[in-house]
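Next up is one chain by itself, shown in C-alpha cells, the form predicted on its own.
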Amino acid sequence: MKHYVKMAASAIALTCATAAFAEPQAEVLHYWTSGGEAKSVAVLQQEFADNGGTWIDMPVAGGGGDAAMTALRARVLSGNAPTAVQLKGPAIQEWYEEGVLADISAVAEAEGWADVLPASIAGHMKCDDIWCAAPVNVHRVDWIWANADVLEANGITMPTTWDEFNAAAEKLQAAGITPLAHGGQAWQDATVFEAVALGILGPDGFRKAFVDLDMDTLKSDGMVAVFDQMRTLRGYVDDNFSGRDWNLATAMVINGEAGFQIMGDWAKGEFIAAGKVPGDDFLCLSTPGDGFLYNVDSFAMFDVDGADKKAGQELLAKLTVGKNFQKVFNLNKGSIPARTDVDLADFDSCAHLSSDDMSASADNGSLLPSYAHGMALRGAQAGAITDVVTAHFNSDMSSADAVQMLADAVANSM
C-alpha cells in the first residue's frame, strides 16, 4: 500500500511538472490579414516565440471577422476549439454563456490589468467576475482619412461638419476624383452609419438608440436626418464599390484615386504599411459631431485540454497586455494602446488625437462602444440595424420608409 501511495505521489508530481515547464502552444484564430493588420499581429507571433512558445496561426480572411466567426463555430462543436480567438464585446458574453471559455484571472491578477486598464475597457475583459480575455487595443471608429496632396490641389480643407463634408466632395467629384472611397460590404455600410449618426443625434441620441435601443429616438426625425446624409454619401461612392475590401477602399486614397474614406483607425496601419506620413502624406480628423467610438478587439481563450496550451494561453495573456506588445502592435495597427500607462512618445500625432479625445470623452460620458463593430449590442439586434442600413444605400428607398423598417427590424430582434 505505502509502495502504492509512493508510486501515485510520483505521478502527481510528475504531471506537475510537466504542466509546469510545457512548452507553450497556442493556435491562434484571428482575421488580421490586411497589409497592416498582418505586419501587427505577426509582432506578437515573433514574442510569443521568443519566449520559448509554438505559434500556429489560423487567419480567416475578411475584415468583419464574419467568416472567421463561422470558422470558430463549427471548430467549437465538433470539439476541437481554438487556443485564443480573436473577439470583442457582447461576443465575449455569449461564448462564455456557452460554457466554452476558460478563466485567465490567475494571469490578470498577478499582471495587475485591473490597475492599467480603464475600467470601461476592463469590463468587456470580464465574463461574471473572472477574466476570459486580453485586450490588445483600442480602435476609434468615427475617422476620417484623406489624401494630403488631393485635398491640397483643390483647395479643400478637412470638414468639420457634414455640410462641409459635402461641400468638399461635391468639389473632388467635379474635378473627377471619386470623393469617398468605399466597400460595398454590410459591416462597412454600418460603419460609416453610425459615424454619421453620431454626429447627427450627438452622443446621448447615439446611446438611446444604438445602446438602449429607444424605439422613440430610432423613429425620430434626428434619425430619418441620418438616412438622409447616408442617402447623399452614396452619391459620393463610385461605382465599382459593391464587394471592395476596406484595404482597397484605403488604397484607393493612398494613391490618390479618391479623397477621402470614412473607416476606424486600422486604416492607418495601411498608410503606414505603405510608407505614408500622417500630416503630409495623409490627414486624419474625426468625423463630424462629438463623442468617440471605440472598438477593443482581444483575444479569448477558450477551453482547451493540454498542459502545452494552457500554458500557451497564460503566455499569450501575459504578453498581450505587456507594455512592449501593447506598444509595438499599436504602433503598427494604428490604434492606441489599451494600458493607460504605455508611452506616447513614439505614436503619431493621429494617435495622440485619438489618445486626448477617448480621455476628454471618458470624462464627459461621450465614450460610447461601436455597434457596426460588436462593441454595443449582441448579433442579433446588431444585425437587424445593418440590414436596414445596407438594404437603404443600396436601393432608392426612402429615409422615412427606413426609419419605419429600422424601428420594425430592432423591435422584431428583442
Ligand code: BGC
Given for the second form:
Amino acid sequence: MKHYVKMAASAIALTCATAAFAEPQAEVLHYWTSGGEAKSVAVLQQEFADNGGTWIDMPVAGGGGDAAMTALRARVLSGNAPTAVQLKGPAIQEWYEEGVLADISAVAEAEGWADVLPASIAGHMKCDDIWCAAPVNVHRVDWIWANADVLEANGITMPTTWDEFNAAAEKLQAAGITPLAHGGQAWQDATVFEAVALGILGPDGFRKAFVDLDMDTLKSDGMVAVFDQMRTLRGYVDDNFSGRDWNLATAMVINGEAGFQIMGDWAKGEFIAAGKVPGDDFLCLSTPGDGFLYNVDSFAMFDVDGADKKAGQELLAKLTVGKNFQKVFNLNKGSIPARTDVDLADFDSCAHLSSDDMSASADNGSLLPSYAHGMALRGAQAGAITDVVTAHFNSDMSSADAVQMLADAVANSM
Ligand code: BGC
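Any chance you could show the form predicted in complex with this ligand after that form predicted on its own?
Okay, now the whole complex, with that chain kicking things off.
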C-alpha cells in the first residue's frame, strides 16, 4: 500500500513536472488569408509567441471556409487533428458529437467567460454542459459597403430599401460603373441571398425559413420575391464575376471600379488594411430591412495527445477571449468583440452601428444566426439551400422554379 502511494505520488510529481515544463504549442487551422484577415490573425500569433507559445500555422485559403472544412475532415479521419480550428455554430456541435473535441471548461471557468459573454454567444460555445469553443468576435453579415466618391459623383445616398438600391444601381450602370462587386462563389451568392431574404421576409420570416425550415415560408410568395430580387442583382454584376474571391470584389469598391458590395464586415477589414476611412472613403449601412444576422468566429480545440499541445490549447483559449486580443483583433478584422466589457472608444462608426443594432435586435427578437455562414443550420441543410441559390443565380431559372427546388432540397436534407 505504502509502495503504491509512493508510486502514485511520484507519478503525480512527474505529471506536474511535465506540465510545468510543457511548452505551449498549437497547430492552428484557419482560413484568414486575405490582407485584412492576415493582419488580424497576426495579432493572435504575436500574443501567443509573447506568452511562450509556438504557433504552427495551417492556413487554408478560401472565403467562407469550405476548403478549410474539407482539409479538417481529412486530418481528423487520418487520426491527426490540428490542435485548434476556426469553427462555428452547429459545426462545433457536429464535431463534438463525433467525440473529437477537447473540454476547455477549466479555462472558461478560471477566466469567467460566463460573466463576459452574451448568453446567445455562450450557447454556441457549449457542448452539453462543457465549454468546447472560444469565441473570437461577432461579424455582422447584412451590410452594404460603398465607395463614397462614386456615390457622391453620381448623386446617390446609401439605399435604405431594395427599390432604392435598384434605382442607385441603374444610375451607376448608366454611368458605366459596375453597380455590384460580387464574386461568383456559392458562399458569396448565399451571403447576398440571406441579406435580401432578411429584408424581404422580415426577421420572423427569416427565422421561420432558415432556422425552423418551415415549409410554408420556404414556399411563400415572399420567397418568390427574394429570388426576383436576386435576379435583379444578377443584372448589376460585371461579366467577370465568376469565381472571383470576395476580397477582390471589395478591392473593386475600394478603387472605384464598382459602387457597392453586399458582404459581411470582414470586408471592412480590407478597406481598413488599404488605409481607407469609414464615412470618408467608404460607407457602411445595414442592408434594407430590420434585424441583424450574426456570425461568430471561434476556435474549437480538438482532442490531442501531449502536454505541449494541451498547454497550447489552454493558452490559445485564454488569449482569444482575453480583453486585449478581443479589441486589437476586431479593430483589424471589421467585427466587434464577443465580450461585452471591451471599451469601443477606438472603434469606428460602422462598428458602433453594429454594436448598437446588435443590442437593439437582441431586445426585440430580431438577432438572428446567419445561415450562409454556418450559424443557423447543420452543414447538409445549409448546403442544400446554397446549391439552389447558386443554381438560380447562374441560370435563367424562374423564381417560382427556384422556390419549388428550394422546398424539395430542404425536405430531402432533413
Ligand atoms: C468568416 C470570417 C471570414 C469570412 C471570409 C466568414 O465565414 O466568419 O471570419 O473573414 O468568412 O472568409
